[in-house]
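Starting off, we have a lone chain in the form predicted on its own, written out as structure tokens.
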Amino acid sequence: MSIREFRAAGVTLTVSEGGVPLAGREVTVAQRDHAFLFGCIGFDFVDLANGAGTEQDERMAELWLGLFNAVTLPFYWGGFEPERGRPDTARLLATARWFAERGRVVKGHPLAWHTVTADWLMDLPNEEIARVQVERIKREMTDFAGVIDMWDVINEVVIMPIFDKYDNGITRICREMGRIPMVRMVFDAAREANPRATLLLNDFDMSAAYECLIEGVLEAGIKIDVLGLQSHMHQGYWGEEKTLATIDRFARYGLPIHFTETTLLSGHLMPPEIVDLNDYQIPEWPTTPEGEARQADEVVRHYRTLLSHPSVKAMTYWGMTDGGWLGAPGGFVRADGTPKPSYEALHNLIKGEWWLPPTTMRTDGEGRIRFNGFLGAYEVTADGATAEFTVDAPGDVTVEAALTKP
């Protein structure tokens, strides 16, 4: 199917001034934004939000705000609160203020997880466990309302249960409860926290096994609003057939869906029979020119196939630069800062061919012009007076913009 079948709209837009059309006059238009959420991490921005970057760091944002428009930003447990009582709100903060004030939308990740949680929960017993979990959900969801109204809430539940790498209060907990009565517990918490949230069940496991668990979770009657899919293809990229195929299994649901963790590799790829991506630990893991060609074309591609589906409404890349989840060469940009072809690529994408640049038009005697463009958010210009407007829906619309000056 068409990318621009979902992700466009011929548009009639009535330009005024003073409540009266702007007719037979030059207007220029331009896209602002993209509806569809094209984010990557943004946690190695934390120094930077917080007065305390490099000038690399500097580079490296300038590089990732040219691409993406929405981050998701890091609440491992075991990170943010190492000590219980002492959580690193105030840094966290303001990193989603300063993503928040160019104009991305931030998203959390995780706010349960077994992976990666306070080693203190260990030290209490299972019913003080639930509750520190619930408590933990309620505090981030309120301190954060407003800056951050979308979560990753519960992280990977399929394996949660059975998880036997070591011991954690997490799994602690899901195995003595269960998975559906875990995911209502802290649904039911974040929820109650900040209902306006957008709330992600998120998971890794692509497998009928996460199926049966979201039937289980809708048929319990708890509110999932997006079902987040993990992609790291580290063995070799899906293929369009498997991501398409994959994506209409979990389609079926009628929820929105959130590409939430992808990497495609520009280095070697990790061998077929490693079953957990974690336990592939070599020291080195170089980017290589071949590798960058492959990334680049696979890259384009992956975003290519997740734009022709419908029911996708975000991407999110695990890692702008080489080295960092499980030092795999992962990223759009190498270790000492370039970018590579898959940059340009996606870059070529996002802000090229599924973009309006600023282009002149004549409106007609009633005030209007006709043009094409992906749905997003748009500015309109003449004469020093501007206006803001939306495009928000696929096909043929009508707009309204009315001038101002500043």
The other form holds:
2 protein chains.
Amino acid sequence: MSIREFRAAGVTLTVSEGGVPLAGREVTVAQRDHAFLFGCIGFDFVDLANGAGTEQDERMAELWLGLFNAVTLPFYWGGFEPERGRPDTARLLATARWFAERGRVVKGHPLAWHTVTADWLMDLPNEEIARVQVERIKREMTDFAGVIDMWDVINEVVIMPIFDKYDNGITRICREMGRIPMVRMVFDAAREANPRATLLLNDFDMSAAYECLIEGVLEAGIKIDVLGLQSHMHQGYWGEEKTLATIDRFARYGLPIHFTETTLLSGHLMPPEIVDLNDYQIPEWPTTPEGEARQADEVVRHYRTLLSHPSVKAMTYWGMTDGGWLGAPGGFVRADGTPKPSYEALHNLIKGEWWLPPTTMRTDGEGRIRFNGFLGAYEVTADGATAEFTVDAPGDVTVEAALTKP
Amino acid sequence: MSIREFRAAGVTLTVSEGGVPLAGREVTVAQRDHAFLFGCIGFDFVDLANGAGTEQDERMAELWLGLFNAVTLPFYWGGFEPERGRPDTARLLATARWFAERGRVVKGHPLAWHTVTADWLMDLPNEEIARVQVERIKREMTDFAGVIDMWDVINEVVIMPIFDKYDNGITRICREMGRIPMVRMVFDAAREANPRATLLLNDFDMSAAYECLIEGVLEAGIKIDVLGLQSHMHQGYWGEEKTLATIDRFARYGLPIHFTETTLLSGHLMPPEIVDLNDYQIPEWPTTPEGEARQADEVVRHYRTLLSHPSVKAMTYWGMTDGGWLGAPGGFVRADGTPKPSYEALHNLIKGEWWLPPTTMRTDGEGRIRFNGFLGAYEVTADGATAEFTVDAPGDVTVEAALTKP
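Right, the form predicted on its own is done, so what does the form predicted in complex with another copy of the chain look like?
Time for the whole complex; same chain goes first.
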């Protein structure tokens, strides 16, 4: 299936003003947003959103806002509440609002995970750990409701009870409870705290293990809204075939799929024998011209592949700027703030090939114009009067827009 | 924990005859069987059991019976019923009885599997495949009840719905139903057909995937009697640490564990890059002197490791004689019928270190003798009078034996 077939619509737009169709008039239509979530983490903008940004932050924000309509913000328990009872709520809420005010969909990541969790959990008995985990979920989801209504509720459950790199409170309770009761506990808490929220199960394990987990969770009657698939490709681009086969395996459950964490490098690849990516520690991991050309090509191929599958509704890139996780050159922007070819390549898709720029057309005798555009938000203007409208479904659709003067 | 601590007992045996304790008399105690199931496949003895054995078969049977007290017989659907409606019941029943008459515990393998399944299933719609799968289970379990009361009900569910080497009826229905409904269907059928039977879930996948599957199955309320773990080690012995860690992960569910399929080579190892062992096809795979020494060592280490874990109740070796699956030199006996060092080494454990040979002792004034023996079946004799007894529990136990003349 071609991407446009189910991601775009043939729109017949009837433009009116004061109840009268605007016949034979020049109007300008422009896309304002995509229905598809083109996301990226926004971890670097906490200072900026809290009034302590640098000039470099401002420039990076401009580049960020030029590409993305969705943001993932960090709620790692160990960072968010390093001291019990002193959560970083105010700063994160300001950050979330900064993005929300700019029309971005905000997601919190993650509410339960065994890595980067709070050390003080280990001072508690298991029963108490479970109780504060539930309370923590309810607290964050309540405090951020209306600003953040999308959450990675629990992360990497496949290995959660057998994670053995270091002791931590979450592995302890997951080992004791079992995976499915753990998922049930955190999803019940999340659903109760914010019934309107979109709740994700997220994992990096793309093997049959995640399938088995999902099937067990669904059989147990736990409602999952979205399946999150990570795709950190530090060891090389998956390619179209593997990507589509992976999506197909997880699309069988009839749930929307979000690619929640994607990385593609513009430097040398991590050796294939590394199993836990965190084990690869090198002093410097430079971006290279050849790497940047390869990355730009792979970014385009990967986004095209994801959009070609109807089940995929969102894609979050794991860091716009180099020097993030592992120091890997995985950004679309170099450490010095200059965009790589991948930035331009992706921009050419999101705001180019898949975007309707301001386009002037003449309405017919019944006030109609026709255009083809990606699902999303639009604006039509004529002589200083405007109307907003959305294109929600693919195929041939008819939409009405009643212009008003501002 | 030492093996004897929970696999053997300190027995105080009171011997009597005609209701009177046999005081101050010489009696001979001898072990007759192990409670632990030391199993092996018996695929090579179908002809012999059906009266068409060769002299070589007779010799192999003698070696086989010298080691093993449990047998696994083949019920691969494609071999058992290659033509719909003409199952190989009579020959397999004769084989099962041949082993049962010799006091061996007989297990059937497997009732549902996507590999070596019946090709004619592919001519049927999915609903019909599911129906005949259920009927097939009920037929075999009813026909063999009382002779075979232990079954690998379903094999390799982790990859069942995503198996893509070739089309087959079982993958089709598992993909449509999902893994857990598939397991429920076959276990319900098996339980109904023979409520006394011991029912196994069996897999080769020792990763978190099998854990996730098991947790989903148990959460769904499906009763599994025994977890089957395969351990074909064509690519090298796992070693004690990995073996114990694997058992620990699966022992968490509180179910007995059977090592259902074990292979250790006495020739060169399969290269590590082979993922599906069936892909390794070579014209000749010889046993070697160095390989045989290594195998004997590893066999002893592996059996000691399994017996050192209280959850493990059975171990089935995947072929006593070379030239079986993949032509690999995995047997304890060479293709020419001569035993390898591994045969003797294992015999020295099962019928040596872990065995009470006929042992003469003098009873005390109350007719008692004391000995330490592995859990299992025993016989005591005095002056041509005999009694059988079993040692069922570890620790200090008291047992009574009333001698009778034959």
